[in-house]
Amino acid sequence: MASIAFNNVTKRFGDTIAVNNLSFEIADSEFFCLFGPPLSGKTTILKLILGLEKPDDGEILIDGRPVNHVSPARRNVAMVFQNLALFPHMSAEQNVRFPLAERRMDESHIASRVADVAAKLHIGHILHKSPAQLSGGERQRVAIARALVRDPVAYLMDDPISALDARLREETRVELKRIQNELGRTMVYVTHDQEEAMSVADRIAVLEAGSIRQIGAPSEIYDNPHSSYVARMLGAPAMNLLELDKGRASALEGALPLSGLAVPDGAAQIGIRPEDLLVGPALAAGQGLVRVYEVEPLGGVTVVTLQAGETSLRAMVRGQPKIDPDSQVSLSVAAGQACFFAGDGQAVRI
């Protein structure tokens, strides 16, 4: 078990700054998620922890010990790469057992560990096959099993379940969280899927262009984003952002009443989650109404896209209410559920 810390770490590739002066700490036994769009620095951070890349500036510590000049083998960290990196000439079972066999562990111990991990990831029936005979999802689970079979101080996972179909991805992330709790090991997990990040992480680091924009528990980041960038990164559909003019959502020309909201000084934008944008019946024609552009029934919820002039909004309504495209509806905001941002995108609080 181990904590991991970055102290003012920078990594450059030529003129590109992949990781920009990062300082953060991952607690012992924490499920820590690195979340952001492509090229935000997520995989580079993993490689720096593993030792495949060396920082140009700053210091990396594992369990309080500086490891800048420690080889990957001596860091005792296991990684699941995005490209899986399975040995093509070995069977799935041989791939899974390889880290233990290399350490010349007792054969009975190896067999027990392989069987245990295979059962957890539901791959016992494919262990005799070669990687070429496996589907993308099966190869991904074998790669995860190869990392889990070891007893490292931390597990690093680079978007490990992206190739799985939606249902299997959901099952696997639940299993990964359960396994991490059972093992009591630190896990650093990279993903660009906000639902995945929200569901598994103890804490999330939201990245942009090599910098961390916010670190916190999923609910904390979702409810209290530090910037409009973070606000739109988490949530599906994304948060609605509207420009304010003297405390009014000017783009909607009065169609969204804000009279019940306390608008802080310096607010240039209001952010409203789709589930907090309340859609009501059109009680009277004319001002104060918006047009329904599209209706997407999703079973338990319905996503309604609304149009007012050039402005588009999305609302999430429980169930499957009777709302017709091209009809008019009224809007309001759930009490206390709006976020406000300054002109530079930083959160503004009362």
Partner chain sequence: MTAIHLENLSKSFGAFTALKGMNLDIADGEFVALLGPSGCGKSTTMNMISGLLEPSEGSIRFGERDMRGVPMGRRGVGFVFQNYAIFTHMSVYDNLAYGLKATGVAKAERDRRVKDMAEFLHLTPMLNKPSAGLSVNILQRLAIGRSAIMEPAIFLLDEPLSNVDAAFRAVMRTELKHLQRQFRQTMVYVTHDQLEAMTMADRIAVMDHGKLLQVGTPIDVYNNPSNVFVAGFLGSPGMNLLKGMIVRTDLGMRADLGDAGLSAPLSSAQEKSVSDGQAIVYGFRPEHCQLTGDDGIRLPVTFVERIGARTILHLGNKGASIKGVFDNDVVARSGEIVTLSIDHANIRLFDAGSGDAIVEAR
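Owing to the predicted nature of the structure, the values given are computational and were not obtained by experimental measurement. Positions refer to the first chain, counted from 1. C-alpha atoms forming the largest set that superposes within 1.5 Å between two forms make up the rigid core. Compared with the form predicted in complex with its partner chain:
- A movement of the C-alpha atom of Leu134 reaching 2 angstroms or beyond is seen between these two forms when the two forms are aligned on their rigid core.
- Core-superposed comparison between these two forms: CA of Asp223 displaced by less than 2 Å.
- Fitting the two forms on the rigid core leaves the C-alpha of Arg103 displaced by at least 2 angstroms between these two forms.
Form predicted alone done, so how does the form predicted in complex with its partner chain look?
A single chain, with no partners or molecules, comes next.
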């Protein structure tokens, strides 16, 4: 069990800076999620923790000890790869045994460790099968079992469930969370899927171009983004951003009444989550209206795309309301549910 800390760590590949002067700390037994678009430095951070890359600058500590010069094998950190990298010619059990057998551990010890891990991951009944005979989710668990069997202080996962189909992903992420809870080990998890990040993480680090833009609990980041970049990274559909001009949403020409909202000084943009953008019937006289461009009923919720000039907005409405494409509707913002950003994208508050 271990904490992991980065102190001013920088990593360059030639001219590109993959990780830029990063400092953060992952607490012991925390489920920590690195989240960002491709090439934002997520995987490089994993490799730095694992010891596959050396930092150009700064220091990495595992459990308070500097590990810059400690070889990957001695860091006792396990990794589950994106493609799982199971050995296809071995049974699930042989795969799980592999890290221990490689270390010439005695047979009784290996057997008890494998049984132990298999029980935790509920894979006892499939150990005799070969990876090809396993389902996506089962393969997933075997790969995790192989990573856990040597009792690492922390485990790292690089987008491990992105290859599974949607339904299985939903189930597996909850399963991963449960496993991590029970094992109580530090987990560093890389993903580019915002829903997955919010579902599993104790804390998320939102990355952009090798820097951390915000770090915190999922709900904290979702409710209180520090910048418009972070605001748009979490949530699907993404937060609506509208330019403000003298306290009015200029693109909407008065179709969006902001009178009930206190607009802080220096706010150049207002951000409204789709679920906080309320769509109403075209009743109120004098209020501007917007055109419904598209209605996507998803069953439990309905996503309504609205068009006002060049600006398009998305609202998410619970249930299956009767809204027709090309009809005119009025808009309002749920009380107290708007974010404001300055011209540079940083959040501003009253």
